[in-house]
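The chain that follows stands alone, in the form predicted on its own, written as structure tokens.
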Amino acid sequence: MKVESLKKVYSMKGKKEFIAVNDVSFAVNKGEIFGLLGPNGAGKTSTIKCICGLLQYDAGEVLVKGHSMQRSRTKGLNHISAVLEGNRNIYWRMTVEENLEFFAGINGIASGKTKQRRDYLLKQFQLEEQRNVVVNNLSRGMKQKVAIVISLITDKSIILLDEPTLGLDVGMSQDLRQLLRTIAKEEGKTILLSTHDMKVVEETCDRLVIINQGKTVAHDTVENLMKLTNQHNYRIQMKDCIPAEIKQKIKQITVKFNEQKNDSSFTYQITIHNPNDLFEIMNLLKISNVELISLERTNYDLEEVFMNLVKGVEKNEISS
């Protein structure tokens, strides 16, 4: 699946045009989980709807298995299955299994031909006991799992998932992350994943694109984006509070300095640009005569990278 220089403009009579998507490009390979990230209003939903053929785009191109979603929408849709905006692709008055049969049927697949895949998916998503339960009687998390199973029942090669972990508890979310990896790698599915859950992105996505205000902010592997910042984070635990004059000197060396009082100790979260600055900080701690309990390096998580990238774009927009 390829998105090339995509542009989507909304225009209403008497109002200024709004550019929702502005020159966004990316490609998703077979067997890959690709993340589409951005804050609310960034253009993620508009991008996904253009890929699905639900919106006509104003410039650029969306190619699904080589078919233009502008000129050959029907052919492109033959390869796409999606869960958009929560779990709206469910008929709540039907049972779980009836939903699977129905959506397979409207895609031209007879019930008998999907029995084996229905059983497989219900087992994989731990929905076997709920197969004859009316969907309206299920919890929000269970409904979300049913919506995802419905997107997989037709066995199409490209899966679009918009906030797939919405409504799932921690255990369900973890199970889903594992299932998505299995589906992508073992079944060779192409998965485009739009989410606000950075943990899901870190643990499942191979690559991602971050958009903000309709524009591409970053496009790289998750691993490379995690290395984007040239900062080093440490957690220092001390038996007592560091004296004020020592604390002030440490603050002058660090990019970030946070203090937290615990029951029997003090924890300091620090960020520095130059790792050699840690030696100076340790010397200051030594002369403070406060007992050091522990020192550990902490990972710079994707959420921090994401927020810094988005804030950087917004700052540039304001200054320009």
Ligand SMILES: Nc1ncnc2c1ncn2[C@@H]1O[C@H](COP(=O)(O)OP(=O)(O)OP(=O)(O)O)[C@@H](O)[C@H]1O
Contents of the next structure:
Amino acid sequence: MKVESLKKVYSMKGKKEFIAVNDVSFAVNKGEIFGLLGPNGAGKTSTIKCICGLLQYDAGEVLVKGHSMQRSRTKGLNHISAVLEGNRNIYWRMTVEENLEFFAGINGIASGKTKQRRDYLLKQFQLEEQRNVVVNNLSRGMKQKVAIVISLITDKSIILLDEPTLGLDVGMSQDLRQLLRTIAKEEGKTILLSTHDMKVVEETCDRLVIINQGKTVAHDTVENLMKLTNQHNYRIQMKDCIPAEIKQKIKQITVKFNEQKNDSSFTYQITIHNPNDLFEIMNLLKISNVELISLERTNYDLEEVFMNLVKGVEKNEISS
Ligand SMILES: Nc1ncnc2c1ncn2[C@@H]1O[C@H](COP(=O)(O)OP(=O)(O)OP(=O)(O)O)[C@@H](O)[C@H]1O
Ligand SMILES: [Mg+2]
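Mind giving me the form predicted in complex with the named molecule, seeing as the form predicted on its own was just shown?
Expanding to the full complex; the earlier chain stays at the top.
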């Protein structure tokens, strides 16, 4: 699947035109999970809607197995399954199984033919017990899983998922991330998912684009992006303030050093270039004789990653 210089403009009566997607390009290969990352309003849903033919685009091209989604939409649609926000692809008053039969049916697949696949997917997604439950009575996370199973029942090769883990609890989100990997790798599916959660991208995606206000700010492998962003952030909590001379020595090792006084402790936020520098810092802390309460690696924060990237773009623009 290929997206080339995609542009989507919303025009509403009496209002200025709004460019929601501005010159976005990427390609997703078979067996690959590709992430579309960006903050609220970045243009993720608009991009996905253009890809699955729900929106007409204003410039550029979306090619699905070589078919333009503008000029030969029906041919392209033969290869795409999508789950958009709000689980609109489910019939709430039918059971899980009835939904699966129905959606296989409207795609021209006989019930007998999908029986095996239904059983497989319900087992994979741990929905066997909910098989005969009316969808409306399921929890939000389960409904989300059902929506994804429906998108997989017809066995199309390209799956588009708009914020698949939004609103799921930690366990269910983790299960789903694992399942998506299995589906992509074992069944050779092409998966495009949108999210604003860096963790989802980190665990499931091979490559990604980050968009902001419709524009691409990064397009790379997840591995490279992780290297690019400062990964070695730690939060150290100490019972008391570290003596000045030791603080000075630590500051010489760190890239960033920040001290914060709490009610009954001190928190140090540090960034280092090389993870091995942590050994030296720990040694210095040991010499300080101040009690260590905790040490943790700080999570990658999308906002931070994102802000760094945006700043990087600005710097390039200024220097050129
Ligand atoms: N039908 C519409 N008419 C006018 N503007 C729209 C329409 N749909 C979306 N927009 C605007 O386009 C921009 C991109 O919206 P979009 O829904 O694609 O963002 P998103 O990245 O999916 O955000 P979120 O993370 O909140 O889901 C937003 O500023 C939004 O207000
Ligand atoms: Mg959206």
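As the structure is a computational prediction, the values presented were derived from the model and not from experiment. Residue numbers count along the first chain shown, from 1. In this text, rigid core is short for the largest set of C-alphas that superpose within 1.5 Å between two forms.
Superposed on the core, the two forms barely differ at Phe26: its CA moves less than 2 Å between these two forms. After superposition on the rigid core, the Cα of Leu285 moves by 2 Å or more between these two forms.
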